[in-house]
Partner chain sequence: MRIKTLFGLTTALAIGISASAAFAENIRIAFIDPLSGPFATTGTNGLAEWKFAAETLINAKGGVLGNNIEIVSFDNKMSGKESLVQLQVAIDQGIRFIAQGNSSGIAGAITEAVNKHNKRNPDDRVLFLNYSAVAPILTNDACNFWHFRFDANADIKMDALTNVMAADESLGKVYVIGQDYSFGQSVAAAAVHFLAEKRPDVEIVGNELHPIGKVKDFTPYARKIVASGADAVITGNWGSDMVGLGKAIIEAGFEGPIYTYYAASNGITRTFGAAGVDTITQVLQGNTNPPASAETSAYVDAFEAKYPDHDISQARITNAIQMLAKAIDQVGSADDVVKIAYALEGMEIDSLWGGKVFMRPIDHQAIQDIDVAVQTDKNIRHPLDNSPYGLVTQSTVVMAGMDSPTTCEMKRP
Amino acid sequence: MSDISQSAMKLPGITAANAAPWLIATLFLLVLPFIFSANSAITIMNQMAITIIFALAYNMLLGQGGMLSFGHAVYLGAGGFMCMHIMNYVEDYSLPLPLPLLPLFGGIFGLGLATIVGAFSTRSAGTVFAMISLGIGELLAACSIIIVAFFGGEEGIPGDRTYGLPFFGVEFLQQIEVYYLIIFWLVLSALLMFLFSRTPAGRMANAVRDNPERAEFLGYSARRVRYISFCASGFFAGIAGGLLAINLEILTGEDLGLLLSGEILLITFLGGVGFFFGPIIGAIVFTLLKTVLGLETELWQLYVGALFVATVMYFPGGFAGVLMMHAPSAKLGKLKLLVVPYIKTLVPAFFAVMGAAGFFEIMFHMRHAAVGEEEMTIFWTTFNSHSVLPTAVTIGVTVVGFWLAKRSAPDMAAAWHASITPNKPAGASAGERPADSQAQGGGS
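Which structure does this chain take on its own in the form predicted on its own, if you write just that chain?
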């Protein structure tokens, strides 16, 4: 039997071609605070970076190993709580531990917990694994209330990152300093997870996901492959938990509960589980919806849920899958064929969605607004929500936009098929393949 644990240590070579995207992304992350310099924007970017690490760690289970987990937030929360206790020990006993090393301890603790849980949960990747993960999530959520010494009960565990040993004179008093710390761990963790996906162990995780019986026939232990992926995922989830403790300086039971586990599942599906960069897109979109859209409306969860349902039904590959669908058109140089059909279809669809959102906002305001508060503002327009005209306008925009989008959808589908169809070679007749014509020419 092949030794998968030894294969996991063999990293692929790094060339200039595959290193260029990482260098460009790192440079972009370094200059991003100079573009969005407000503290609120940096706070959102910090949360976004932590979510990306957690989403990539979760994708090691779902996307690469085919293991659907309903309680993966327990490894993030466990690593975060351990880092919070270490942070308090550093303050109380003046331990010489720099703050940038703290996420590593969170990863080690997450790895330890995943080692224990994975020993009995990775025997299969189907319903049994999903139910065990759900049970572990419920168990740890209950323990967060019962074991007050470690989890702090309902109040949680607070901490102060500024009392640690300064790191080259940096005391992490400002959000920009925390941002660069998180970005360092983001790039390092993402690179290590990417390299793991290129190792024999990562490749075999894909094989076990697709056909575990065949992998067993070839001499590989499907359980051992899943166990390695599970432990690696727990390690990086713990790193995300340590960064969350540093960023928030307080953790509660909600940071390891089922709500966060459900969110990371939604994020991964939105981005695309079949692609490495899919969870990155999902984390960015979800964080923006939760923060920016959450400040504008109380119905943001309704819109996120509708987006998730639409993605699962019509775009199973997520946002990354939609982007990669255009790769054949780009290689053939036919993307320009899609511009006009996309405009004719997507613009009316956008207005239909905005009209439906306006209708829901008006209904919500009419139902929950205080007595006498009839004016509301949406889409930079103030009007009386109890009037019939605004409701009629939103319904009309929704119906007309949907009708126009549905009417132009066949043209968009035809343009799509034309964009991915290679051009016929010059001189080839209709229904005649180039090889056939060459064969006929050679025999004449």
Given for the second form:
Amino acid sequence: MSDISQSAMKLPGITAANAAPWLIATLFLLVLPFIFSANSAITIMNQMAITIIFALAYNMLLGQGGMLSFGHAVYLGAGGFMCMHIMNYVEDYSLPLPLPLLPLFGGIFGLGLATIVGAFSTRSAGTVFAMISLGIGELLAACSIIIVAFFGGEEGIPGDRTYGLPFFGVEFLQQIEVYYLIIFWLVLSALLMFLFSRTPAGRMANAVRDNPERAEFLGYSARRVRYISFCASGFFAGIAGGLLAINLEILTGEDLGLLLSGEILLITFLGGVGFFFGPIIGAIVFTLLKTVLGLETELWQLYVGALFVATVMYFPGGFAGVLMMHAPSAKLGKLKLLVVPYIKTLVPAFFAVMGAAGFFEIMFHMRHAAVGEEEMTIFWTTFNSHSVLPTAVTIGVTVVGFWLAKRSAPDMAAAWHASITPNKPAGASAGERPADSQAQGGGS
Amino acid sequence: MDLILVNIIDGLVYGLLLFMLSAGLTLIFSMMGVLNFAHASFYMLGAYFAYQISQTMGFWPGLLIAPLVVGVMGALVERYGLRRVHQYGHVPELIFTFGLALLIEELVQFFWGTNQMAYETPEILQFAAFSIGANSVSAYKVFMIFASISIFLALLYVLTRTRVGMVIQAALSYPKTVEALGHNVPLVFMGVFGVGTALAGVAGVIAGPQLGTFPGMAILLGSIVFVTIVIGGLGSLWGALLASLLIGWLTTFAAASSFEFADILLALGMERPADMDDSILRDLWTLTLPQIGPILPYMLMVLILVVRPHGLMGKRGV
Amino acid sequence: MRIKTLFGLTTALAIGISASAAFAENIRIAFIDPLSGPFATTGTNGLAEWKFAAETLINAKGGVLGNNIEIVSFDNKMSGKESLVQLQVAIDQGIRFIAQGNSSGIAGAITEAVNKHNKRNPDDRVLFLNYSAVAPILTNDACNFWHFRFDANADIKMDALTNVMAADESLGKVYVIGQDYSFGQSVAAAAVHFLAEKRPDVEIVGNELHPIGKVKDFTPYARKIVASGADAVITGNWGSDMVGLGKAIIEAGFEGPIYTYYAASNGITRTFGAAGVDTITQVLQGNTNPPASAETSAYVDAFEAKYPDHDISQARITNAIQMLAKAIDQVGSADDVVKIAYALEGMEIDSLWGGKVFMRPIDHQAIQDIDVAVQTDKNIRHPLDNSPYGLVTQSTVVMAGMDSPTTCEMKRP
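Please give the other form, namely the form predicted in complex with the partner chain, since only the form predicted on its own has been shown so far.
Every chain and every other molecule in the complex is listed next, the one we just looked at coming first.
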């Protein structure tokens, strides 16, 4: 039930319908730098693309295999550091290794580490797997500071991607050249990961996730199936690490630390673990939240944390889950039914969330701004943060918005149920699964 | 010799502190089958609340009020958060508590800022209880030992000797039967979660002045608490006690030792390289045991999970 | 596809924001340091000092070449990766001067990136003003023409510190302890080196490292220190590792001085409180008790009045901004960073904190007076953390490290 249900066990033949999203996405990625040509935009897009690969790799574990890992950055970091060393080695001895092939070595190293760790950690999913991944994560993070020869200690390992011979005239001096290199690997890895989920091994990973005992009775070793997914995931995480090495030209302990491991869990879950494209949305949204929201407010982590908790509580399917909830309505051509109820609930909910955010911003400004600087600007309004009125307004907006949203939420749920029901039996199954609105307001 | 005796006491203090945290966590796990990732965050909240109370009323009221507040918050989290997520399965539950831990850390930073708080031990305990060699053991440490042992005894008494304890124990194994007997099992769950987090709150109140009250304190201690209950065996109170003391002494003695890995290399017949930078083993040559002391529990955990997945005293696999 | 539209829209938003500030007249300095997350206090404190220095010392006095200096802040979230992104954003906005200070690891990443950027993009080169990162490597093996350091590096500080220690006749045994990473290691190495040189009779009874940010309870380390009979402790610890270690050592019954690099402000002075009096000793640049002049005092008072929650904890920021302004003034342009860099080399100014500051040309290391000061509540003109406590200078080393060796091989354009 996880993936877009297509052909069950046979490898998909290439049809126009199958290939279209991929071709459109590739084309879009190719022209993107012409739309956003600033170097910083390209740097952010590079970062985003690498995060997408990593999140997709992580979802091979969490979404497809049901394995919760708290230390997956280890494989990204291991691959990245190896690539850094190869990069420096190739430069020192002027070996003829073209740069675009480098991430492959990162992948191989990530795979190597995964084969070792997976050999004992994939015995069961659930808590044991999660705890072993946490332990390994802590161990390697500690090693990254102690073993200076490989990890370079706190400064990390720097390198220069412009080593050696130009690759068909490209020297990789500029970010834009790196962008196309990363895009090539992004499309290739995403395609491979997608195809993997369609192979018998990928299908069995789902089966083992949902019911390991049943899979065992069918003659599949649950452990073996998990092991294969785990190794494949390590491989693609390693590729992401190799690309990171090329993009940043420096790798430090933070690139395999627990913080990054936690972040990728957050990204993947926000995006939605149930669908292949979920982590892609998660990576894009999170990177943007981090950069755009991070520019706007010091409290961005608070908002992201709240968004995350709300998602887990109300929408365990993540953004992708919310999107796909509407697929049946779209198929039935009943999306129109939803417009008015959605506006009625989501608009007040949106104002409630913004009001709450405004309240937090005012509190923060009151406490931290310099003496005499009492003016602050949020939502294009400038006012004195020490006066009572703005605070009262934010509280009022929050309360009223919340109340309105809560009042109309049952109608919205009913409308949704009606929209996915083929032959309108007047509001029959309403209230069975309330699609709560507040979190959705925060997510949009 | 003196130093070893002092280390035994210090290890005991640290181990008992870990136990106060892991007791609540293991209780919650045995009840609901979920590892509460945010457990250490409640420990942090305990310390911050107690600090805030101590600013106006002194240390002792904080010791009483802060854990109560934390316990109520914990019960609310169970009632309105965890119970809702429960329907989606164990992995989302774990992820929910993970998110909660993030959120609590952000909220603490929002309200108290990122600086370390000047949360101090009560004045009547600010003297050296006794000295061994040149090392003095503060009265506060003695208080910590007594406080945690009495909490353990009280917990043991409630769980094994009272009616409430019987219901809880029964609800652990046969929730449906207990419910059929007319007990309100969801209420029991909420109560256990509240008590478990309140215990973490007590630990925070007591440890805050000793180990520092700052936003990183939850993360710093959080993962080691999981390690403790995983090593001890999930759901086993005695296992948690054993593992806490084991880890307390392990880290203390590792930090106190002056063992160098170079000794092993020399014993293996290798020669100390003249120029360290050329040797690929240079990091091993300079490595000492105190350097990796805090990581030892993680190694132990991975080892235990590989050889004995249900931990030292756990009855069931996880 | 809906995702793709979302992607396009939101990226447009991101770029729109970053491009909007690109046409101001001001001379802009990009401040890249943590402004959110657990390290935000040091970052926001530094930002306040930069802004205040720019306003009071430059803009209020007519600016440079008639222009104001503007500090543009970028939050690097204490991450090397994020710092490089923010650096790129700053460069795209046309900013020519980058200021950063928290964490030598990040400073290392930035100096590498700046060097590569300047090599690859000769048209929009930038300068890196490092105001706090003290790892010696930045002005030794990893030095480059674009990097200027305004704090004394860890070796120079240790040189000054050991001068003070060597003068103490009763000193017999010293214990060195620190965080296990490059900075902690270089502090330990420097301590051993300088003590052996200046006081061969002093015995180093312990030299050890503990994992950074991982130790929950420092008591066992403190026990070893007390049992070793040490008269003094040297540590490069910072943050909660500093507080944890210091409190544990004092509680274990240790009574000698604890020589530190980062044990004041940001809540640390307040947390140590009475326990730290006459024990916590710090080597620093620009201590304000006693203040160097009435002007110094007025500056600190004005700062405290405007930012009551912050302290002047990184005094060299005023040196950095004054030297930059002077260099721009000499060159007559704020765009030609090569000429500005040449002007900075060998520059000498009077510091607001007393004495002079000299930018040594061979490695771009600022040479200045270094103080050794102890925590106390007596004779404190400028207390820290809104507590009664502050640091009082015990002794000052004039132009510390003027002849200190360097392995820097500067490549000039």
